[in-house]
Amino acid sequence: MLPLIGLLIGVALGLILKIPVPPSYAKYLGVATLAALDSAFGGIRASLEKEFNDKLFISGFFSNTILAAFIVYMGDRLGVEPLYYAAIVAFGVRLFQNIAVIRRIIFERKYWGQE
């Protein structure tokens, strides 16, 4: 639950504060954002689950922001873009993953009355 609060709340955020994003670093606010989604869908899966463990929630949603951002920066100083199409690629992937088993999760204990 307290993932989806959290994002919850920073979307609310974002949708109030309204900040401007400069053109040169749209790039790491996206791939960011795809990191810390995945590291809150990660945290979904692991609560329905029953496994979630919020020291390792914490932890995997600011190292996986911060690596994503790093790559980004390290495809740009060395002037390789598919580095930035790896982390969109590697994330969305996860992303996409952990999607599939929340749904497969919810329809089990829903429509299939299996825990």
Contents of the next structure:
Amino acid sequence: MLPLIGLLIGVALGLILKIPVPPSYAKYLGVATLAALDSAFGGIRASLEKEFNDKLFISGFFSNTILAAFIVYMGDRLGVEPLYYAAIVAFGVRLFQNIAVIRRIIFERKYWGQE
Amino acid sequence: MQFTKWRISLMVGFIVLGILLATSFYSQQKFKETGPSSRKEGLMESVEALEVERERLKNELSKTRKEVEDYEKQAAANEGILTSFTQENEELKKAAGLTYLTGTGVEITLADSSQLPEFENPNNYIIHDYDLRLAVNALLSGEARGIDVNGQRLISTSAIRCAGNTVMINSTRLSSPYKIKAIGEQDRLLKALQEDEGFAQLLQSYAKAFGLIVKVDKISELRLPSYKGSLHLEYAESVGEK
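Alt. form predicted together with the partner chain, vs. the form predicted on its own above:
Then the entire complex follows, led off by the chain already shown.
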């Protein structure tokens, strides 16, 4: 429940603040958002698996987000724009995996009883 | 203890995620609104609106000119002395292209080629502003008394110029096919057209090579409309008579 409330607070904050992002940075923001999404679902997964560690989660969350944007930036600087896809694919695949695991855990609890 | 602690950090993470999502969404929305495509649309709309506006003003102007003319005629009728001046005024107006003109003359039809070039320069297959200038200059050298291109009467300050894929005359956009009507002595006009090297080349070689439509017809009854645009000169000044 708490993560959902957090998400709503965040969205509200974002819509209220209306941080102006120049079009040239939109790509970095997009990849960073994807990385944050991945980390957030990773956090839910870990908490369902009862392996959640807050230091690991917070550090992972911010380092992944910043690294993702940095990779895109490096790609642009070095003229290797496909580096952008590397970040998207890596985080995209992990996102799907995390969601799959979360789904599995929820189903197991619901239909096959507590482990 | 452990339980609340991890939940709070998870919540912090989600708050940041929410901010990122909202910011991405918001800025993407803003790009769409202020992007180049919407700007282009706005410009096109204003161009169209301005063209309609100009058309309206032109009609108003010609109406007002007619009124002025009526007053002039009235004045002339009232005062006999002015009659000769008014007559001269009429003559000058006719020469300047401010009245409609009827008479015999020629009509030149210029149109883009219907062929679609696959490997060649497509510029060869369309009628350009300089083709129109060639024809008009040849007609002028044949002492045409009045020339009109697609309803645009040419006067001394008219320009024929390229505007993207259209041609602009009297700040009106025209497109193929172009019909150039000229009033004058037919034989003289035709001779001038034949003698003009540029036009002869256009008629004889380019038209055949690229499929451009170039046609010259004698017309016994032509009626040219009057010039309806502005006569105001911004930079040129009259030097007066010597």
